[in-house]
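Next comes just one chain, in structure tokens: the form predicted alone.
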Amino acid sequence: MEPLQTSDWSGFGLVFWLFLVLRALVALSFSGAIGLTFLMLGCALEDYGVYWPLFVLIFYVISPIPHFIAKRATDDSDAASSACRELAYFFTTGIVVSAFGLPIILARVAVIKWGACGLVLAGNAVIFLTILGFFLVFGRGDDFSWEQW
């Protein structure tokens, strides 16, 4: 038996980035399951049953729009900074910080229960996060990116 060369292992790497990848995507599918779980319990719960939580689902769609238009936008992806990056920072930090306060304000109104509100602002710190997982994982710009679909 001879020993295995350094080609043989070539399609090793490959497969044990394609694990990673898979492992990553289906980390980031269950936390974002999570979060719509607890959005879901903040309104559908017999206690509360008022749905206008369900409001915060637009600025879940609407936040990374700034960052797509500005990585469209500017072309220089070696300048440390940019103004139209900051730009699209400054905005879609307004619209997750108008998605925690969305709860809030109709909880102080009330036309949802404080419970209501704490359930729909865990799920948004879950699902804010699992969008800025999604774009460190995703993100890079390498082969397998989803800005080439």
Contents of the next structure:
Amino acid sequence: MEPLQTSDWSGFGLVFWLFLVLRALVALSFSGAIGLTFLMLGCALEDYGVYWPLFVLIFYVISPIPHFIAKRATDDSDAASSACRELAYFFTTGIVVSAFGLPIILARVAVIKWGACGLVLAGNAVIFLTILGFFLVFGRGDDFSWEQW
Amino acid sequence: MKIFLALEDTFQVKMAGFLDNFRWPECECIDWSERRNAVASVVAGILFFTGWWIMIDAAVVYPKPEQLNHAFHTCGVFSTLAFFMINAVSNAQVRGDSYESGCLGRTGARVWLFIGFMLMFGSLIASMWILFGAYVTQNTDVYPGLAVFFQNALIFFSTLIYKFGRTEELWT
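Alongside the form predicted alone that was just displayed, please also present the structure of the form predicted together with its partner chain.
After this comes the whole thing, all chains and molecules, with the earlier chain placed first.
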């Protein structure tokens, strides 16, 4: 039997390279799915059955927006920070706090049960860590290397 | 061991403190000086919005006006207005160092900041008055009064951290 040629190894190498570069994307997608699963469990389990916690999806969607607005508004990337960027951090933090506050208030007035609240809070934590991961990995700007993809 | 040595020194030099040789463990991984503004912004955001959600919680749990008079929301609104007024002017504008003079110049910036701080302190004092005047001294459930007070106190500390916790040198 002939020894493996270089052309045979190249196919395997391509697959291995793809695995390495895609691992961040796959891992983040997985954690995002886990977070959404927690949220849906908090709504859809037999014990709970109330769908009010889905309103935190609004907070998930709007949480990256201040960052993008600040990035668009001030294009000077040589400064370490800027007033606009800090205001964006302020509002993003506010959106995250609100996503945690809403289920707690819903549970305090017994619109949802505390178990559902706990699941929604866990889902919140996972989703926001996922979004943060996306920004850390893919948000580096023009000089990021292709290995992140 | 270091604390023991320091204690030994104390017995010879009675004025030395026993933590004189104590040093925090060094963490060189993150440059905190560059991140100072971001950390201050995040902490201020957490405090500000926690204050608002405490008030929203009180308003939801105590919906009747006899329990939480709807006029008490005014304190939080004025605190928020004061937050944005105080943080709208940069320290450079107040000193007169800034190249762009804005609409009002240095004196205008100082007047704006003054009015902002007046509103902030006024709201804080009003919230304390509401807590003690309308809740503690009456024979009612005190939680809504505490909520008004904590909302304004948290917004006040958030303003201080956002205003004074950031350094403008990182903007250049």
